[in-house]
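Just the one chain here, laid out as structure tokens, in the form predicted alone.
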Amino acid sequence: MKRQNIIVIGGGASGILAAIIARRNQANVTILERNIKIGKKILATGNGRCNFTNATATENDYNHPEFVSKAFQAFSPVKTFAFFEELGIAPKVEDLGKAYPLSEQASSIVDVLVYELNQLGVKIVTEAYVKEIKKSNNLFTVTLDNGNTYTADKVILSTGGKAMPSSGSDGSGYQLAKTIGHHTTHIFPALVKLKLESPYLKHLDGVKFPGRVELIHRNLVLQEEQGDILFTKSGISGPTILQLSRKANAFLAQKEEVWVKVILVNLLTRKDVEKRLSLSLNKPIDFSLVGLIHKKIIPSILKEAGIHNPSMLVSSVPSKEKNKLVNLLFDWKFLVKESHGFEDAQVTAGGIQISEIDRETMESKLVKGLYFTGEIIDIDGLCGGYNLQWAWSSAYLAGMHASS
């Protein structure tokens, strides 16, 4: 069998793993990376700790489960753990299945991957910005912006999406794919902070607390998340909000109105709170909430309830305002204006249409010998290692089949 010459465009997570798999399968492999070094975006994941997979991840944690299923059968989270342990990474699994290297350093993941690439003899060309891909007579020609060209039997397009453009993901891969006949879906930020319509954000900026949030559309709960919530000067963030943001942005793109409902009191019932207030009749209303919710939230929620004198005794607060205050503790709704942009997003939603890609091989159905991996495809998952797992799984299939 002829040894395949493969070019991998993009030296991020999926590009690196695809190169390793293809080289282990005896292909000649060259990575073309636009940055000075490969693996730049990996270093930023998991707040610098690299949440490299999720032990509980299944295909159902992604927007197109049926498409993802074949990649997960070939390279599951279990196989990801084994792959990285073989390279020297001792895993540390935390809450909700999030997996990190025991060193707690994202650089550990990059270091072992680069070591493996060097050991295998994969050629790495940095500062290589690809401007064009052409195919003629079963051979691909890849042209850089400096005019240099490379030829290959197969090309694996692993350029990422548009999230975190400072890492090199500027969406250029979509254009490369389009010039050879592919199409993309609507592309928008996911796992990103949301901007809210509220007069209280300046005062609430920086307030972090555990609670529950719901995404509301036409009075229906679209999604519910529990965990840390963080108010910002322009809106709201935290792991819970990042999980909601994909669905929120999908509705906003359709000009649909969506709301974030914040449940401030997560472990008590409405009756518990009413009883607490009834035992605090001779206390100021603001002081009666101390120990129940974050102190910095108290002035804002009192204003929202129509209580403009925070020193008013609980016994003097009209029942209408008191009821509204209790309601707000369990149902404080904020209109979502928009989200932050790709520069703050952890992942891109949308990408190359899955109908144009063979889910069993990651090969283009339109251009034989062209493969896709990771975020450039219209696949995205939850926050917590899911998107890196997709990068590894899709890369395994592309690397294996491109080299066969």
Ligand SMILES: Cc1cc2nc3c(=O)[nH]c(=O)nc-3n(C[C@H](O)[C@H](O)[C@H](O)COP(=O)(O)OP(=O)(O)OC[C@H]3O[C@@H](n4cnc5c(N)ncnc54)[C@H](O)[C@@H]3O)c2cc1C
Contents of the next structure:
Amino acid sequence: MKRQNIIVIGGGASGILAAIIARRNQANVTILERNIKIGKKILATGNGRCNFTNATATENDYNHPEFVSKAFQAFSPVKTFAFFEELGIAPKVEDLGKAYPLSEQASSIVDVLVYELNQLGVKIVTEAYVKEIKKSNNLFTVTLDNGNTYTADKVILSTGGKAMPSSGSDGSGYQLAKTIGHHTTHIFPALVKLKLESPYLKHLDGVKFPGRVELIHRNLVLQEEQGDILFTKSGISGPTILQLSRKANAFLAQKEEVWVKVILVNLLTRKDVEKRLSLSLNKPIDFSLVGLIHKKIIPSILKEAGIHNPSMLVSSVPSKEKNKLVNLLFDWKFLVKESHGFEDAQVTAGGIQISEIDRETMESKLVKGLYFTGEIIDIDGLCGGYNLQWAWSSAYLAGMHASS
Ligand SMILES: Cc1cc2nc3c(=O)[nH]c(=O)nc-3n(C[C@H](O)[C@H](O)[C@H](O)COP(=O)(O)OP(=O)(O)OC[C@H]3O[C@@H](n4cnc5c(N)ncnc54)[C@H](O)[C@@H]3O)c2cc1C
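Next, give the form predicted together with the ligand, keeping in mind that what was shown is the form predicted alone.
Okay, now the whole complex, with that chain kicking things off.
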């Protein structure tokens, strides 16, 4: 078997793993990374702890399960745990299957990966911004912005998407792919804060509470999430909202109206709340809500219910306004204006069209010898270790097949 010369463009999660696998399979591998170091984005993952996989992840957690299935068969979360254990990472699995290194330091993940690359003798060229890929006579020529060129039998394109461009993934990979014949779907930010239409945001900014949120389109619930919710000065955030954001943005792109419904009182029923109010008839209406919802929300929700005097006794509040108030505690709807941009997003939705990639190998169907990994492909998952798992799984396939 001929020893393959492989260039991996992008030293992020998927590029690094693809390089390790290809090198272990005897290929000569060079990583070209535009930053001064590889693995920059990994350091920012999981709030600096790197949620490197999810023990419960299956192909069904992604936007194109069928496409993902082969990569998961080849490199499942179980294989990810084993791979990182072998490199020295003791895992810590938290709620909902989220896995972190026991050190709780994302830098541990980068450290063990870099160590392995060095042990294997993978060549790493940093400050190498790739501007062009060309193929002729079965040989790829990769050109940097400083004019330097590299040649290879195979190229693995691991440049990521557009999320957090300060990490180096600025979307230039899409352009590289387009110039050699590939196409992308509509690309938009996901796992990102939402901007809301509401006069109350100034007062609610910074309020964090556990509750439930639903994404509503034409009175239908599209998605429901439970957990921490955080109001910001322009809208809403928190893990629950990040999870809804992909669907919200997909509908907004179609110029469809979507609403976020906030359920402030999660653990009590409407009847329970009505009973509480009936036992507080001699208390001011604002005080009757203390102990039920976050104090900073009370003035805004009273206004929204049409109760303009917060010290009015519960017994004096007209039943129409009282009913509205109880309704709002279980159903406070906010129109979604837009989301924050790629700077604040954790992942890119959309990417290189999956119809142009062989799901068994990650090889381009249009350009033989060209492979894709990770976020550049039109695959994304929820928050919780799913996107890195995709990076590893797709990289494993590309690394294996490019080197065979
Ligand atoms: C703040 C944040 C937190 C996250 N937390 C998690 C988490 O805890 N768990 C999880 O599963 N996912 C998380 N993600 C998502 C996850 O990090 C990505 O999906 C994953 O890193 C994608 O890997 P990748 O290899 O495709 O791309 P990237 O990791 O983005 O790597 C791409 C690399 O290519 C380089 N590059 C780009 N263009 C060029 C070029 N033209 N020439 C040379 N080099 C180039 C870039 O500099 C970069 O190093 C998070 C993302 C963000 C932004």
